[in-house]
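In C-alpha cells, one chain follows: the form predicted alone.
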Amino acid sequence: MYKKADVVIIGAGAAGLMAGIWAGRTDPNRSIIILDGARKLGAKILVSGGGRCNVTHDRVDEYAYAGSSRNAIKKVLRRFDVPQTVEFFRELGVDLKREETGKLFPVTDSAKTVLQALLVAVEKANVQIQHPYRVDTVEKTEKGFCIRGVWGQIDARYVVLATGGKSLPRSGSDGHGYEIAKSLGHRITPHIFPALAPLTLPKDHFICTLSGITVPATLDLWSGSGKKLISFTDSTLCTHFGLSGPSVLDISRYYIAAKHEDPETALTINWLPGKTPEQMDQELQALRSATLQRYLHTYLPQRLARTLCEQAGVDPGTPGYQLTRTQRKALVHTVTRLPLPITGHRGYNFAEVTAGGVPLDELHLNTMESRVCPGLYLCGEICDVDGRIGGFNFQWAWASGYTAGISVGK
C-alpha cells in the first residue's frame, strides 16, 4: 500500500483520538490519518477507572503532575482546561458526573460511552483510522514525512506522534514511539520506569495476610538523609503481594526515581493518618483501663488492629494502663511510621502510566511542534508528564491532544 497524507496521527489513544478530532475540524479539507497498532482500538480507556473511565479531575493544577518543568506543563494544561472538556464532551454526547473525590466519571459509568463517543467525533472531523497498522519507521524527507509499516508506506506533510509510554504494554504501547522519537533527534530521559504501579513486599511479609483490606492511611516518603521528601494520604489496599489503593499508586513514582538515585530512600505508612506518634503516645497513656484492640478498632478493622499489636509485640488485650514505656514506643511506631520493606513494583503490566519520556522543553508548548525536528508534534504519554491518579494523566491526553490538533490543523 501507498498512500499520501497532509497529516498522520500515529496512536489512536486518547491523545491521538484528540489530536485527530481537532485537526479535522480545524481543517475540514485536509487529509489526515491516524494509525495505531492494535487491533481492538482505546483499550486504555475502556480499562481506566475500573472500566468506568475517569475522564478528568474537578481540580486540575500543574501540581498533580511529575516530570517536565511544572511551569511548561502549566501552559499546556491551559490550552484546554477542566470546564473545556466537560463542556466538549457534553457536546459528544457524554454527560459527565462528580464523585466526592472530585474525580469526573461519564453518568453512564461506562467507558464504552467515552470511546464510542470519540470514535465518532473523529469520523465526523472526516479522519480515517487504519488498524492494526504498526508504524515502524518515521524519516523526515523534503516534503514532510516518510511513514512506514509491514502494510506499506504513507508520505505526509506532518505527523504526530501520540504513541503513548510503555504501561500496559498490551494495549499497544510498548514504548517503540520513543525509538521513533529518537530516530528524528529528540532525547529521552535518561529513567523511563512505571508509574502508578502498585509495590510490592516479600512474601512473608504480615501485610500480605491482610489481602482484601482498604483503609485511609498516609505513606511518607523518606531520603537516606532522613529527609521527609513527600507524602500521600488516600485509600490504601493490603494485597497478596503488598499495597496497592490510591496512595500507593501515587507515591509509587516518587518511591521509584527517589530509590534509583538514592538506595537508601524508604518508605513508610501511617496507618492513622493525620495522628502524630506524639498524639497517639498521648492518647495511649490516658487509656486507663480500655484495651489496646478497642482503642485501635476505633480507627481500624479489627483484623487489621489485632494484627498490629501482634507486630508491636503486645497483647491486642492489654488494658492501656498496664503498658509500660517501650511497649507503647513499639505500638506507636507500628501504627503511625512503620518501615515498608519494598521489594520492587508490579511493572509495565499494572502501572497505569509512564514516567519519563520527551522532554518539554524539546517541544513549543502553543504548538506541541518539536524544536528539533519541524512538522513533527507530540503529545499525551510519550512527553515526560505523568500525573497523579483521577483523572489527570486523561486531562494531560486532551490539553496536549487538543493542542497539538488545531496546530496541525492550521
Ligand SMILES: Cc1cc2nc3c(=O)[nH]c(=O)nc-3n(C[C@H](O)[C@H](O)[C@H](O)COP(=O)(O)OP(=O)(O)OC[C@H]3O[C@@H](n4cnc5c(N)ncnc54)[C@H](O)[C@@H]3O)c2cc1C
Contents of the next structure:
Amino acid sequence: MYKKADVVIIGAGAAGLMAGIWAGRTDPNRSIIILDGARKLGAKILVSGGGRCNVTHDRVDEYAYAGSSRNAIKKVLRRFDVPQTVEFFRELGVDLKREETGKLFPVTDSAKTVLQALLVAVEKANVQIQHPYRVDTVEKTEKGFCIRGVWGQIDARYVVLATGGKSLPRSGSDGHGYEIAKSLGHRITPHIFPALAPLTLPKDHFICTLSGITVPATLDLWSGSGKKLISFTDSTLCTHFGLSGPSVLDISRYYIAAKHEDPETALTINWLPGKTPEQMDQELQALRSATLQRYLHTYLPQRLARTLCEQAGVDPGTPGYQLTRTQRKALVHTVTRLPLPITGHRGYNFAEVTAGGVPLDELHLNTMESRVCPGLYLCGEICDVDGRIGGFNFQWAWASGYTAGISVGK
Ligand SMILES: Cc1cc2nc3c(=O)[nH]c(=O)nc-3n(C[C@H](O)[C@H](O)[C@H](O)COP(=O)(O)OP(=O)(O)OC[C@H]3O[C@@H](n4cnc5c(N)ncnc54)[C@H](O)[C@@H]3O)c2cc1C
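Just the form predicted alone so far, so send over the form predicted in complex with this ligand.
Below is the entire complex, every chain and molecule, led by the chain shown above.
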C-alpha cells in the first residue's frame, strides 16, 4: 500500500484519538489518518478505572505529576483544563459524575461509553483510523515524513507520535515509540520505568499472609541519609505478593526513581496514619488495664492488629500496665514506622503508567511540536510526564492530545 496524507497520528489511545478529533475539527479539509498496531482499539481505555474509566479529577494541577518540570507540565495542562474536559465529553454525550474522592467517571460507570464516544467523534471529524497498522519506522524527508510498516508506506506532511509508554504491553503500547522518537533526534530520559505499580515483598514476609486486608496507611520514602523524601496516605492493600492500593501505586514511581540514584533508599509504613510514634507511645502508656489487641483494634482489623503485635514480639492480650519499655518501643516501631524490605515491583504488565520518556524541554509547549524535528508533534504518555492515581494521566492525555491536535490541524 502507498498513500499520501496531510497528517498521520501514530497511536489510537486516549492522546492519539484526542489529537485526531481536534485536528479534524480544526481543518476538515485535511486528510488525517490515525494508525494503530493493535487488533482491538482502545484496550487501555476499556480496562481503565476497573472498567469504569476514571476520565479526570476534580482538581488537577501540576503537583499531581512527576517527570518533566512542574512549570512545563502546567503550561500544557492549562491549555485544556478540567471544565473543558467535562464539557468536551458532555458534548460527545458522556456526562461525568464526581465521586467523593474527586475522581470523575462517566455516569454509565462504563469505560465502553467513553471509548465509543471518542471513536464516533473521530469519525465525525472526518479522520480515518487504520488498524492493525503497526509503524516500524518514521523517516524525515524533504516534504515531511515517510511512515513505514509491513503494510506499506504513507507519506505525510506532519506526524503526531502518540504511542504511549510501555505499560500494559498487550494493549499495543510496547515502547517502540521511544525508538521512533530517538530516530528523529529526540533524547529519552536515562530511566524509563513502571509507575503506579504494585510493590513486592519477600514471599515469607508477614504482610503476604494478610492478603485481602485493606486499610488506610501512610507510606514514607526515606533517603539513605534518613531524610523523608515524600509520603502518601491512602487505602493500602496487602496481597500475596506484597502491597498494592492507591498509596503504594502513588509512591512506587518515587521509590523506583530514588533507588536508581541511592540504593539505600527505604520505604516504611505507618498503619495508623496521622499518628506519630510519640503519640502512640503516650497512648500505650495511658492504657492501664486495656489490652494491646483492644487498643489496636480501635483502628485496625483484628487479624492485622494481632499480627503486628506478634511481629513486635508482644502478646496481644497484654494489658497496657504490663508492657515493658522495650516492648512498647518495639510495638510503636512496628505499627508506625515498619521498614518494608521491598524486593521489586510487578512490572509493566501491572503498572498503570510509564515514568520517563521524551523530556518536555524538547517540545514547544504551546503546540507540542518538536524543537528538534519540525513537523513532528508528541502527546500523551510518550512524554516524560506521569500522574498520580485518580484520573490525572487521562487529563494529561486529553490536554496534550488537544494541544497537538489543534496545532497540527492549523
Ligand atoms: C490498567 C490501567 C488502568 C488505568 N486506569 C486509569 C484511569 O482510570 N484514569 C487515568 O487517568 N489513567 C488510567 N490509566 C493510565 C492511562 O490509561 C494512560 O495514561 C493513557 O491511556 C495514556 O494514553 P496514550 O494515548 O498516551 O497511550 P496509550 O493509551 O498507551 O495508547 C498508545 C497507542 O499507541 C499504539 N501504538 C504503540 N506503538 C505503536 C506503533 N509502533 N505503531 C502503531 N501504533 C502503536 C498502541 O497500540 C496504543 O493503542 C490506566 C492504565 C492502565 C494500564
